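Form predicted alone, single chain, as structure tokens, below.
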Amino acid sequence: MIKGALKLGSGSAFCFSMRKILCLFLFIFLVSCSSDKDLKIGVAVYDFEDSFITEVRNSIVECSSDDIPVTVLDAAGRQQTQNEQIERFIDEGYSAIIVNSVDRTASGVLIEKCRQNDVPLVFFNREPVKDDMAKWDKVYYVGARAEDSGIMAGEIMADYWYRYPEADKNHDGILQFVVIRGETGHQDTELRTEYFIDTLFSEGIALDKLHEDTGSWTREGGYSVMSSFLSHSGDRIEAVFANNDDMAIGAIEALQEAGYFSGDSYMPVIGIDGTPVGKAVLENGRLLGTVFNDARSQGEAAYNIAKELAEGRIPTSDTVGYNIVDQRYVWIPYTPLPGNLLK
């Protein structure tokens, strides 16, 4: 009887072990599980208002999945909104955040907010300044290299002053051009204009520059800044080049105001972005240029890179789908788009 007792207690001995195994084996796939589910990317975007970065946007939000959804907030402009939204995703527990920076200078207070929460980072299009970069290995850059943008801009201008000798309105040599910059201390207002002059230098035209002034990257700001420098310099103008596409349309209405566009009276603007409404205003001929800037890219990019750090992972150029170079950073290319007089 003893030795029979101590067999049955021996076997629901191993009985209960066997079930404590498998309820916690149990326990751990139903974590697991939960824990896919509960994965979310935020994503702060500094103004909605923006043509490019809406596309963007747009592409992050169709990239994203059941499985890991996004939460996009707009800051309008305003950084101090930003930081609150960052802190909200994080007190939320959001497993990644991609961030459009309102002031790039800010990025650094972003990345160690989040580094002491173990939140991963990924920025697009304002990149943050390489020491703040330095801080974190769980921090990513999605962007163009703006100098490139800014030197098929100038190469399209060059390709107008050459063939065509009426740009040269008053037959001076001389290319009097005024230059409507996006927001001061962004690196693309920085680059692009600083590239856009160094390449006309080097296709060896000689430069006036008349005017320089921010249109802030929006329609209403090139338009406003246009109008400016037309009632300072009006027929002196033989050019105008703006660092995005919203504020060259800005600029052509201004212009369109003046005469411009009607008949011979003409005005070549170069924009930058190739966005849908600046492709359109390029078909029909009011606009000189434009520099694609492959949004879709940059958008998909940026979630599959806060896809792979939500679930924990290192992203890799295969995983990620586009290269991955100095270990945090994806260059989208830019492509040259010259209007109808160029082809």
Second form
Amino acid sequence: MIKGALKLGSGSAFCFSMRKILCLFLFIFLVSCSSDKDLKIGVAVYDFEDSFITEVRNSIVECSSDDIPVTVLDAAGRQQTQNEQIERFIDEGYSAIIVNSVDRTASGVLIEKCRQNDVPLVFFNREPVKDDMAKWDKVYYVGARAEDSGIMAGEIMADYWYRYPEADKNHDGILQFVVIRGETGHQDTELRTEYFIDTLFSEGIALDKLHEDTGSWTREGGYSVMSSFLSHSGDRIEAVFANNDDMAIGAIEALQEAGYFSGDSYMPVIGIDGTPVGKAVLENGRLLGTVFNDARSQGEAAYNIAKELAEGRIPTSDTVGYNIVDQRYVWIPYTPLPGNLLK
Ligand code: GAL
Ligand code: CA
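Any chance you could show the form predicted together with ligand GAL after that form predicted alone?
Okay, now the whole complex, with that chain kicking things off.
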């Protein structure tokens, strides 16, 4: 038949219908290719200046495949800018969006907007409140349990206190300490501080918190807050807990200027994150300890979930490579990193 049809030439009805079939196949092929090619993931980050978030962002970019590329945008600390960026992702047909929100209380509005347009969302690092997470089932969260980092930081401090009697500089049996807090309202700031104190308390250490102020996650913030604590309380301070490494490093700079870390003059400073620069300060002995916050895994989990959602599948622990709990949460564990004095 086919032979005959070919012999009959292009004018025949049979050949015409063959062409139609071929065209249909070609059309289906092109449609399926182009829809795969068009998949793309938008990433909205609260601030490109943040050291830890930069590590997570780099991990997302490194994990992304050419099949489903990412576009990463910086909100530079402004929620309004981030809202516009997310609207742009929606308008430009992005298949899923990864968000590190500027203000986590704004998550509800973002979820609603994405739900209306059926664009799935993966939040990381700044956890939306439970009520917002409940608004839609195509919303996921990747983060680390802040309370665990507070407990680990507290255990590092307690270990130092019990191992080194000179930690109690004024010999009154009470630990006089200061806290350099992260951004106000961030779950990591509130929970790290609360659990650090609870842990020391349950380890049987009497506490006197001399000062507490926010260093906004930055080195400069840590430096200026520590300088002001030193000008108020100077030698009375026996320990410093900073809610992240950058602020701890800023505090160490202020302490060095005040004469600490030379001769016998030591100050135990604890941070959180274990960033490359934090680890360097840990190794040179300026940082008593830190807690590793696994940026690489957080980025990889966020991308893998977004990829599954972009391809129209429900992410599972198997396909994502990380344990999904409570249907839509991935928790990446912290690891304590005690410094040389505690080895
Ligand atoms: C925390 C991290 C901080 C800062 C903050 C930003 O988890 O420890 O260094 O990056 O997130 O939201
Ligand atoms: Ca004391």
